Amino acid sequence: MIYLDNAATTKMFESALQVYKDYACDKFFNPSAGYEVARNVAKDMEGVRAQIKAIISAKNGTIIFTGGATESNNLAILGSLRGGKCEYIFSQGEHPSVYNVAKELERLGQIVHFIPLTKNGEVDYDLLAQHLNDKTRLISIMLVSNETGAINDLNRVNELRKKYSPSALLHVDGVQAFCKFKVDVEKSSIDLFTISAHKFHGPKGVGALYVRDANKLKNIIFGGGQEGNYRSGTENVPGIMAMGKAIDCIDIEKNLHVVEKLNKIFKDTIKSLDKDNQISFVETQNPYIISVALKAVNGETLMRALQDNGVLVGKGSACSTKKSGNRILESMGIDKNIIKSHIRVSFDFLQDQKEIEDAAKIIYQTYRDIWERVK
């Protein structure tokens, strides 16, 4: 089996694993715990926080470990939430987890803008720039699309911050840029930045959220004041320990490179084959994604076939394949019927180049032979 959506899931390190199982089966201990075993297991937890800090050029700042890229996007948004009217901005192409909290925010009452998308998959940053104003209490655009791999232009979003909702703080979804590209919240002056373990080969379950200052956000969980008190229960030690060994086992800017060739070799690989000009690609500057349409086809019914084919593409998000359209594809203005034959190719940097060039051939060919029957 191929597996190419690695943007839903990695397969966590070996190595890592055994971190896990290290920490969930001998160094076991509470955290909270006033015992010195106990504190030894706190101060490992440190560790981790210093190097997610470093890898994101964090000078300052907190780290708080949560259950994975949901809640922390959810304490994010909900969390920096006051009394009053305020008036939010989300770009229309935010994960599940950030554009339904935006939903809720305008259930509630709050002033909630939606902003559109280029062709590119981009946030449009000249309507962005005419919904911005001194009452704007939070903006939310996330860093890489996790549907077609776009990139937003974080300084450019910082300088329409300074110049129109200088008061405003700044979320970003960074999980599918996480580990993948350089990252540096001082640069950006990023507030907020999420990330999740399992994203870069750690385990489920565990992921962090960075808060360049605390006293700008509130608790949205409740209890014994684990986390600074802003995300109260039991902390996932092993979780949070297989994170930070999965954090070192990666090279950022080796990782890139090989993917980028894995990239090149799975798009010539198709051009190749396709005489007709039959399959197109959202073209971006992210080689780990791509949004491939086949004309024609319902991406739906290529994704089946592909499985039994012994390959595994993407439809979109793993968090909403179980709805009917695509908001963020419609968003850049691309036709309903093409949006249907969409999947989405996701790569990883420990796979090799025969195997990428055979699951373009076979995603080609199973392509084709659907083609034959229905055109």
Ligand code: PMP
The other form holds:
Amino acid sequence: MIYLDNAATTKMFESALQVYKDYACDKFFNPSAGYEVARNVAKDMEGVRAQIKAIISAKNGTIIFTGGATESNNLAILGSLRGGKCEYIFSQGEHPSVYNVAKELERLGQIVHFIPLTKNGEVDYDLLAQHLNDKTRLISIMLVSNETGAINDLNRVNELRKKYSPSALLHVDGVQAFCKFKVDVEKSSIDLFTISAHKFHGPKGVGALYVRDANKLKNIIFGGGQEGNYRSGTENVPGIMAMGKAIDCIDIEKNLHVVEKLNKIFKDTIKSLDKDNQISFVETQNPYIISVALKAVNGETLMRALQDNGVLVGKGSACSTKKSGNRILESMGIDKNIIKSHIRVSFDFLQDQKEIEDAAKIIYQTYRDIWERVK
Ligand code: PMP
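Right, and the form predicted in complex with the ligand of this protein, after the form predicted alone?
Expanding to the full complex; the earlier chain stays at the top.
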């Protein structure tokens, strides 16, 4: 089986699993307890906070451990809510864990603007500029799209924020970027940054939120006051420590090189077979994710046939497979019929070139077989 759905989730590193086990079975103590072995566990968790801050180049601020990116995004957005009516800005490309929180803000009576995407999948910066003003409370724009791999220019977003909404907070869903690209929260003055461990070979159900100024955030979960009162509940220590181990095992630059080669092999193999140009790609600067459009064949049908032929690909984001249509590709102005023919292919640095070449050949042949039947 060749797994090409690494944007949905990744396999946990064995070494991270060992760490998980160590903190689940041996150092299993509650980090809030007063005795020394428990205090040591709390200290070990501080090490992971420092690690995350270092990798996103955060000079100050806090890391709050959460139960994954969905929770981090909810905390970032709902935790920024204040009394009175404010304006909130989201890109149309956001993951449901942001988009549906935005919908909830709207339901609560806040003014919410969804900024469309351009045809390359980035947020439309001109339209963004038009919607910013001094009532803007929060701007939430993801760094890398889980759907198309498009990378938003956060420096540009920050420049616009400085010009039109200097007091607005900038939240970034960094799930598909963290541990894959160099991130610098200082450079773009990011206030809130979301990560999720299972996207970089850590465990599922654990993540974090970087917060530049904790005074600007309110808790949305009430309880025993853990995580500086921003996220009550006993911390998932094994998960947090395993996340730290996974971060340790990642070499961003080296992996990027490997994945760039895989991406090229994939595209070159498809292009060499696809003599009549039936297959096209959303062009982005991100080698990890490719959104592939295949003329006249339904993506869902292809995905199922590929599964029978030993290749697993995504049909858009795993979280939105049950939804019909595709808000993100639609916002990019892609034709509805072409949207139906999209699949998402996403790579991992642990994969080898032969495997990717084989997968591309299988994808092409499987597509062709279906196409012969439906044309
Ligand atoms: N944001 C993005 C961009 C994602 O790709 C995902 C996972 N599909 C999430 C948020 C949600 O992450 P989690 O599974 O940790 O809740």
